[in-house]
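Just the one chain here, the form predicted alone, laid out as C-alpha cells.
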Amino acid sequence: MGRRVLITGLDTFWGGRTAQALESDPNVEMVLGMGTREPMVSLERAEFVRADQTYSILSRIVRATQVDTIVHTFLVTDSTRSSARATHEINVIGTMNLLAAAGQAGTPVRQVVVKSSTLVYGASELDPAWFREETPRSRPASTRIERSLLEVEGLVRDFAEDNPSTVVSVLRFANVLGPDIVTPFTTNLSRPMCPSVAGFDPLVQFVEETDVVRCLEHVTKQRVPGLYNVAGAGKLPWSEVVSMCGARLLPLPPAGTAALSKALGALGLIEMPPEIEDLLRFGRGVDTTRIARTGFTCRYSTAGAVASFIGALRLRRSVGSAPPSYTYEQDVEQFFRHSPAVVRIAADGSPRTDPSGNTPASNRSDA
C-alpha cells in the first residue's frame, strides 16, 4: 500500500495546492482533503470531505480511512480575514482535536506536518539580523495571531515529546508573495500607495509561493521531522520593494500607527493589520540553513519573489483579472472519477484497464 494522506484546508489556498501536488505522487496512494467549502482548485484523485473549522470530525475520519500522514495547512495567520474568536477556534482548537485524532488508540498516524509562520519571531528593535529556529523572541507576543501560532507551535511540540514514534515537522514560513497568493502585502503592494512607518525603512524578507508548497511536498514525501525556518534568500529594504512594484511609500506617523492604519483601512486605502504593523518597522530575517540541510532549496530568493509578483501584477493590471476558472461540484467530480463513459489513459497512452485486466467498454474501439 502507498501513502494515504489528509490534509487539512483543502478548501483554502495551500490546502489545495498541496493537494494537487501530493496527487500526482504515483507513491500516494490516497489524498484526502478537509475543508469547511468546496475546493477552489481542479482535483483529479483528491477526495473531499466537508468538516467544521475545529475538525471535530477528524478522528472518526482518521478511523475510517487509515490515514497515515496529517499535512495541517489550515492555520490563520492573517487577521484581517478572521475574528477572534473564529483564530483561536481554528488554530488552537482545531489543532488539538487534530493532534488528540493522530494521538489516539490504535492510530494509524505516523507523520504531522504543520505549516506555521515566522510571525512566531514577532518584530523587534532588539531583534538578531537572522532569527535560528532555537532564538527565543525578543518580546512577548502582542497580536492574536502570533499568540494563537505560538500556543500551537507548544501543542505540537507536547505532541511530538508524547508520541516520539511519530515524525512532526513544523514549518515556520516568511511572509509570501507570488502570482495568486492573496494577502496584505501583496495587496497593498498592488495600489498606487503602500503604507510605511515614518522614519523606518525595514529589511524584509519573503517566500515565493511555489516554494511553499515545494517544502510542504518535501517534508512529507521524505518524512523530515524537526523544525525549519523557510524563506528565499536574502533580505531587501521596504522602500525598494515598494519601488519595485511601481508604488510609492504613504509614510504613516510612528506615533499611533495603529489608530490611522485601522482608519485608513476601514476606508480601503490600505491593509495594515497589527500583526505586520512591527515588520515594517523593524523587519525581520531568519536563518534557512536547517532545511537546506534536509535538501531543500527555494528557488526563488526574496527578490526573486518579489519578481515573481511583479510579473502576475503588470499581467493583471494590462489585461485585467482572470475570471475564477473552476468551480467544485461533487456530482461533477465523481462522473470523472467512476463512469465508465469517460476513456481514462495510461501514462504510455494506451486506455487504462479495469481492476479484472479487461479494457473497458468505452476504451474499445468498437465501443
Second form
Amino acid sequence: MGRRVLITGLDTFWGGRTAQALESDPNVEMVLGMGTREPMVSLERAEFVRADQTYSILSRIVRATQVDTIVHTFLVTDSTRSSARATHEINVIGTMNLLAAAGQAGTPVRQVVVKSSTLVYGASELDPAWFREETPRSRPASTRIERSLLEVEGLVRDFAEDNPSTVVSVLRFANVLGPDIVTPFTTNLSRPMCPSVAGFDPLVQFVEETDVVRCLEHVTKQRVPGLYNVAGAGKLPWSEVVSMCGARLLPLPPAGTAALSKALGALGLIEMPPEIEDLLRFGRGVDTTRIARTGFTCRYSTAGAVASFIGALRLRRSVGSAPPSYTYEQDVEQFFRHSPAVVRIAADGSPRTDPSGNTPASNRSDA
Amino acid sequence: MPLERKTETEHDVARLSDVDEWGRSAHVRELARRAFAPMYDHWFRVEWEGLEKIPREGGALLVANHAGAIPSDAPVIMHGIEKELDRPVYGMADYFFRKMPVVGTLWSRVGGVTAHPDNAFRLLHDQGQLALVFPEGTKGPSKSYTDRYRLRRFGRGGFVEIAMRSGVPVVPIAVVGAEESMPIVFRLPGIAKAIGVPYFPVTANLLAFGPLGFALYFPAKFKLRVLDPVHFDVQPCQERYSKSRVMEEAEEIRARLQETLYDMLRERRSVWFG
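Next up, the form predicted in complex with its partner chain. The previous block was the form predicted alone.
Every chain and every other molecule in the complex is listed next, the one we just looked at coming first.
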C-alpha cells in the first residue's frame, strides 16, 4: 500500500512546498493537508482540510483517513509573524494535539516528521563554532520563540519515548534564504540598509529553501529516524552577506540594542526580532555530519543560498514582483480531484479511469 | 512544481572575503603580521630555539606559559610560527573576548578561536591544524610580578584530554620575556567586577606611561624554547579518558615547562638583552 501522508500548515510556505514535492511521488498514495486558510500553491491531488490552528479535530481526521505519516511543518520560527499568544497556540498546543492524535490507541501513524529550527541552540559567546545535535545550549533561552521551540522538541522527545515503534524525525534547519521565502533576513537583505551590531561581524549559516523541502522529502521517503541539523556548507561573515546583496550595514550600538531595534522595527526600517539580535552578535554554526550520513547533502552551500536569493532579488528589481500567486477555488479543486469527467494520468503516462483517483494497484510499491 | 534551479556550490559562488569558517582571514592576518613585524624583530627581538620540533604538517596542540597583563606571548608565538613555518596557528582564548565589540571580531580575524573542546577537536583532528592554548588560562596573566615565571595550575588537564581525543601531540613552548613586558604591580578586583572583565591590572607600564601603558610594552628580550613533543599512546576519538592519566600527563608537562623556564632564567644575563 502506498504512503498516506498528512501535512500540517498546507496554507503556509513549507506545507505547500512539501505537499507539492510529495504528491509527485508515485509511492505516496494520498496527501492530506491541514491549514487555517486556503492553500497558496497549486496542488495536483493533495486534499485540503480546514482546521483551527491548534488542530483539535485531528484525532478524528487521523482515524478517518488512516494516515501513516505526519509531516509537521507548521511551526512558527519567526516572532515578527505572529503574536506571543498565537505562537504558543500554534507551536506548543498545536504540536501537543498533533502528537496526541498520532499516539492514540490503535493509531495508524508510523512516522512523524517535525520541521524545527537551529534557533533551539540560541547564540552566545560561550558557544562552540559548530553545534552537534547533542551539544547543549550554552545559556537558557531568553526569547519566546526559542522557548516555544524547545518546548515543542520536548513534546516530540516524550512522544518518541512513549511510541518506540513510530519513526520520529526532527530536522533543525538553519536560517533559510531563497527566491521565494520571506523572513526577517530576506526582508532586511532586500533593503539598502541592513542592521548589524556595531563591533560585531558574526559568522552565519544559511540553508536554501529547496534544500529544506528536499530534506523533508528525504527523511519522509526513507523513514529516517532521529534528530538532525540541516544547513548549507560553510559560514560567511554577516558583513559579507550584506555586501553580496548590495546592501550597506546599519550598525546599531552594542548596548541598548534591543530597545533601539524594537523602535526601528516599529518604524518599519528594519526587522530585528529578539531571536536575531544575539545571532548578529555571536553567529551560529551547526554540524551537518549526521544528516550527511543518512545520504542527504544540501545542493546549496551557505554562499550558494545567498547567491540563489540574490538572483531572485535582482530579477524582482528588474521585472517587479512575482506574477500573481495562485488562488485556491474550492469548487474547481473539487472538480479536478473527484469528478468522473476528469481523465487522470497515472505516473506511467496511461490514463486512469478509477474515479476515486487512487493509483492503480500495479503502481503501488511501499517503500 | 517549482523549476529545478541551477545547483550552486561553494566553488562557483564568488566570495568577497577570505574569512574562513573560524573567522580567520589570511589577508587580515597578513596585515597584522606586517604591523607586528617591527615589534617582533626590533622591540622584543624574538629568538626561537627548537622550532623544528613543531610539525610542518598535521595537527598539534601548542602549549605555553602565559604572562603579561595584556599577554604579549600569544601574538609572538603566532607570528613566529606563521613566519617560520608558513602555516596558520589558531589561538584558543577565553570566550570573554567574543563578548567585546571590535576586539572580539579582530581577534577572530587574526586567528582567535573560542577555547571550546569541540572547536579544538575540529581544528586538530578533522582539519590537522596547529592550535595554541595557555592551560593556565587567565590565572597566568593576572598574577603579580612577584610570582613571575611560577606556573599556575594547568586547569583541569583539559588540554591533554583534547590532544588524546584528537590523536595529536602536545608541543610545549617555554616563553621568557612576556612577564617583564607588562608586569602587574597590583590588581583592582572592584573595577574588574564593575566592568565585567576577569581582572583589572595596574601595570608598571601604566605607572610609567599613564594610559599609554595599556598599549606600550617594555622592550623585554623574548626567548622561546620548543620542548620535545609529547605523544600519547591512546585510542583517539574516545568520549572520556582516565582522569588520573590525564592529570598525570598534564602535571608532567607543567613540570617540564617549569624546569625549562628556570633553566632559561639561569642562562639569562639581562631582562632587556637576554
